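In the form predicted on its own, a lone chain appears below as C-alpha cells.
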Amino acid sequence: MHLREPGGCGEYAADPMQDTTQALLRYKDLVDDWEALVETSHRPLPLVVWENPLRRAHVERLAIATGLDRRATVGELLASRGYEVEPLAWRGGAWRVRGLDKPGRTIEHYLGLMHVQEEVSLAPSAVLGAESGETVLDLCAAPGGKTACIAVGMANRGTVVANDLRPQRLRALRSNCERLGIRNVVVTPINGTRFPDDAGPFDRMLLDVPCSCEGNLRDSRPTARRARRNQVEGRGGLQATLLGRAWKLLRPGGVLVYSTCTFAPEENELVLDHALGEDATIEPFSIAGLRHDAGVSHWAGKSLRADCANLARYWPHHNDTGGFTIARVRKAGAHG
C-alpha cells in the first residue's frame, strides 16, 4: 500500500492534474518569485513522517531489537535501514524521508509508532495549540491527520470531537486513532453546518474547511484533483456557513483555527471578512523555521477587515511543501 495522507480538505476529483501554471496564474502578483512557485509545484512532495509519543515505549523496544540505543527515534530507526532522513527544521519528532516508497508497509507504521502526513498540514494543529484537559472540536476532520496531531499533543487527556459529514470518510480516522493508541477522540458523523448548538462550548476549534485544494497541486497521485476557477468561487458560501456555525460553538476567549489547502482569498480572507464580527480578532502568529506570506486586506477591488493581513499563506516554494493558508482567530471575552 502506498500511503500518503493529503493536506486534508475536500474530496478528490477523478481527473488528473493539468496545467499547473494556468491554475496559479491569478496569484502572480501575490508571489515573490513566480518562476520558483511554478517550478516547485511541478515537483513531487517530500515524504514526511512524525513519531507518535504515545507509542514511545514501543519505539524503545524496537530500537533495542534493532541494535540501537533505546533512546533512538523513529527517524534513526528508518536511517538504520538505509533511508535518507532529514529532521524538519520547525517541528521536533518529524522527518523528511527519501527512498521510502511504501511507508504503509513498514513495521513503524503497522505498530503506530509513526504517522505519514504532508508537512505543511502539520501546521494547523501547531497553531491551534490545544492543551491537555481541554475540549476541542475538529469540525471537518476526516481523514484525521490533524485530529491525530491534536489528540497526541494533548497526551490523550481532554476530549477531541472529530466530526465529518460522510461516515465512510471517518473509517480512516477511526483506524488511525486505533493504530496510534489515541483514546481521547469522539467521532461524530454530522453535517457541520447543522452541528448542535448545545454541543459546546469548546475551548478550541479547528475548521479545516472543504476547499478547491489548489495547494495539492504537487500531489503525484493519479486521482489528485486540480483546482478550477468555478471550484474556487463556489466554495465560499459553504465555508462561511461552517465558520458561522463553528463560531457559535466556541467559548468566549476561545481560539479557532481556520485553514484551507488553497491559496484563493475567496476561500480565506473573504470568508473571514464575511463571517466574522466585532467579537473576533484574527491574531498574528508565526512558526519558527516555517516561512509564510501575510494575508491580504484588499482583493478584487474589495477592502477587507484589516486583521486579514494576519493570515499566513504558505507557498510551496518557500518551504518545499504543499500550499496552505491558516488564520488563528480569538473570540472576545473571558472563559466563564
Contents of the next structure:
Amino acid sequence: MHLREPGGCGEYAADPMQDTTQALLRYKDLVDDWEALVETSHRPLPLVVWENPLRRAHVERLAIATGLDRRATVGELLASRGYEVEPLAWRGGAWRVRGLDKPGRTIEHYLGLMHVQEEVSLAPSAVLGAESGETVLDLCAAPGGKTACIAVGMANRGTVVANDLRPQRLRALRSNCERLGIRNVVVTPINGTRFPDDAGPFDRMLLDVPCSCEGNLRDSRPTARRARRNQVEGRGGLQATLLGRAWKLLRPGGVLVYSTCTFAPEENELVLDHALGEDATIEPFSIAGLRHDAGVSHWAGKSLRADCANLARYWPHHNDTGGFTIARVRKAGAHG
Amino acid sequence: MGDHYLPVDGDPYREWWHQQFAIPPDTLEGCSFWQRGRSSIWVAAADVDPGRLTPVDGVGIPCLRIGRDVWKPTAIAAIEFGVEACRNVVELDTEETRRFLDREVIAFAADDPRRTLPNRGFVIARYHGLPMGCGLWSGGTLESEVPKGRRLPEIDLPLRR
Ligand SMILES: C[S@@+](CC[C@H](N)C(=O)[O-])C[C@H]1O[C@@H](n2cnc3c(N)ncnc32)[C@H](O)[C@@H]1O
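Which structure goes with the form predicted in complex with its partner chain, now that we have seen the form predicted on its own?
Let us now look at the entire complex, which starts with that chain.
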C-alpha cells in the first residue's frame, strides 16, 4: 500500500511563504496554473458567514430593531453597518464579508444567527444532501462546522451523530451547536476506527478525515499553522481504516461523502482505491457556480479505479477559496 | 466522561417554561427531553435517536438544571426560547447589556419601572427584544448567569439606547 503518512509534508520551513510554495511543488503536473495556485495560496482567505435559518425569529427582531424590513437577511444586517457584503456565487444565505475583523464579537455571532466558515468547507454538506428526518454519521466532526451545516440543512429533524476522538475539540463542537440552537445532534467521543457496528446503519455519512491540511495554507491563524505542523502525528493508513469502518455502517443505497482539505492523491484517490470494493460507486457531481477539477485515475505510475476520476478537486485559485477534495460514494443496494 | 442520556416525559418541562416565562406550550411541543445524571435536562429534536451508542456526550442542547427547589434555565435555552417570553423578562439598554455579558451584578434604581418584577427568581435578559441569556433577579438587582465561556463584554452592540 502506498498511502502517504498524513503529515508527509509536515516539516515546513520557518518562513510561511516558503512553506507554502514548497508544499505545492508536487502538484505542478496536476494543476492547470501552478503560478496562480501559489499566488492565491499566499493571500489570506476571504471571511465567509452563513445565516442560520433556525434563528429566523431572532434575525427578524434584530432587523426590525435596526429599522430594516422584517425579512432582512444577516447579509443585509451586516451591510447596514457598513461592511462590504457579497453573496456566494453558488449558495444562498451565505456571504463574503469584508472589513469584519472580529466576527466573534458581533451580536449575530453571539446569538447564533450566523456561523463563520471557510467557503469551500460548505461544499461537503451540500454534496451529502442529507434530508430532514434521516440518520447521518459525521465520524470526524470537530469543531463541527460541517456538522452544523448538515444538521441545519435537515431543519432540526432526524439525527446527526457527531463523533470525534478528541474531547477538547468536541467541546468546541458542542459550543457551536448549542450557540446555533441545533437540536438534532448526538455527540460521541469514540475512536472512529472502532466505531461500533450496532450503531448503524446510517442513511448518509460524512467522512472528513484528518489529513495534511495543505488546502489550509491560506489560513494564517496560529491554530491552523499548528494543525499543519501536527501532521507528523498521523499514522499511515488511518484514512483508509476510517473509511473501511464507516463503510460497514452505511446502509445499502446510502451515500458517503469522503473529504479532505488536502490535494494529495495519496490522501484521496489512493485511499478510496484501496478501501472501496465492488459494492461502491464514486458518483460524479458538480456544484453550479463552484468550479472543480476531476480526480485522477492514474498517479505515480499506478492505475486506480476508473471512478476515481469522479472526485472533485477544488483548487484555491479557481474560486478564491481554501483547497478541498470531495468524493461522493454510493453503496450498492436499495435506493430511497 | 461519557454519560447516559435517558428520554424523559417532557410535560413537566414544557409546563415550567410556560409557567415561568409564559412561553406558548406549542413552542416546545415538537421537542424531546433527555435527562443526564440527576439534574441536567436537555432538549432535542422530537425524532432524535442516539440508538445504542455509548458513551454519549450530548443530545440536543442543555435546557434546565433541576434537582434543587428552584429550577434554573440554561443561558442557551434562554436564548433559544426567550424571544417568545412575556413574563419574567428584563429589557436591558446597551450599557446594561454589556455589563450583563461581563457577568456583572446590575442594580436598578429605586424608581426604575423594571423593579416591578417579583422578588426573586430566574429571568430572561433581553436587548431590544433579543434574549441574551438568563439572570437571577432578586430585590432590584440582576445577577448575570452568562457562563464564563460565553462572556463577551467587548460585544459590538449595533443599536442605540
Ligand atoms: C479535518 S478535521 C474535521 C473537521 C470537521 N469535520 C469540521 O468541519 O469542523 C479531522 C478530525 O478528525 C479527528 N480524528 C482524528 N483521528 C480520529 C479517529 N481515529 N476517530 C475519530 N476522529 C478522529 C480529529 O480530532 C479532527 O477533529
